[in-house]
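Single chain ahead, by itself, as structure tokens, in the form predicted alone.
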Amino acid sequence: MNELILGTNNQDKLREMKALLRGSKIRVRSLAEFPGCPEAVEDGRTFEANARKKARTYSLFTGKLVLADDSGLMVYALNGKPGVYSARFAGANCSYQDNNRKLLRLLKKRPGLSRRAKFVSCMALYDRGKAVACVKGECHGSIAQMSRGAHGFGYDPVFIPAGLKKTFGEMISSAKNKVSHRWKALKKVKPIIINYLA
């Protein structure tokens, strides 16, 4: 069976994109197993650097296909923030609920409109360190006034789909996975990785 490895540590992550491939008819590994990976150092400016950065570290590693995923969250009133440093938002070894209160303390006295932002999900796919694909997906909406819902990870109890009014940690997996900027970036990444494997 063809191989897919997943670049990425993050279990919440992990599971989001094994989902989305599921029924492909690919074998999809995660880095956990093959002990002693390094890890990537995220320091690109872009989420497409790096997206590209860790495929490639991990490609070459394991010597095989791999995918990786840079995602985040860019809000417009705050110039973009917090981009590339969507995880670590609050500081260093901070956890999803610091990150959305640091996000809605920011947030507090901005009214409707300026409270748009997008989800933005770059992957790239590289093979033994060589680049095959870089898309990118992307998922507009706006900041809730509060946290809701228990679903999902990161940003998902804080972000409303444009169009909807539950936010992402309100929709369970399925609704979630037909509108997000990972799903959108998969659905762009899916074809080509298929025909790549044949």
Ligand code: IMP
Given for the second form:
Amino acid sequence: MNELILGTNNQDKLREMKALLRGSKIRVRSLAEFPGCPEAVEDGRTFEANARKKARTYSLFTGKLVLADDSGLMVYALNGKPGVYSARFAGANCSYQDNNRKLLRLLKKRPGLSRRAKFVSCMALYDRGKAVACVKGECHGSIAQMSRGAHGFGYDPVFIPAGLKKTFGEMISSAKNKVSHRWKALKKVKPIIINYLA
Ligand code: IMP
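Having seen the form predicted alone, I'd like the form predicted in complex with this ligand now, please.
First the chain shown before, then all remaining chains and molecules of the complex.
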């Protein structure tokens, strides 16, 4: 069976990854179909370490091929922060809005060039605990002066991809999915998955 488990409990990432894999002959399933699956603790210092940990944990539990994504935003003027702490930048249990507010506050009054940032997605593919591949996708851009748009999730309303005027939050999902870090990582790993399952 051409089956792939997406190793994430984040519904927003799940939605994007499913959309990006649509059209392939892979049967995509989510972790929710495996009750009792332990949550991998994201305590790595890099996206890669966390992505590998998630893929390894979930592939051992499910006994299947798992693709896990660890991703986040890196702002140059903040020495790469929030980085691996993107989800909890404003503290434990904070909302996406709390994170965006904190980021805009830290960058207040900073001019254009010093608002440069990039989204990173690291994807690890593991089969029953064994590494198959690990790839990275990046999307360069800058942080807007204020939050704009209601599409997407996370930092989307404050991130403007390079060469464009709109934030990801102002773009429909199909437009974001043409340039995003997640799309770039998936483009690299998709042929590996297809080849592996063949
Ligand atoms: P993770 O579950 O540790 O990988 O958390 C990733 C966090 O990075 C999310 O909670 C978001 O805050 C942020 N993030 C990752 N990818 C995106 C994206 O495509 N748009 C907006 N925020 C993102």
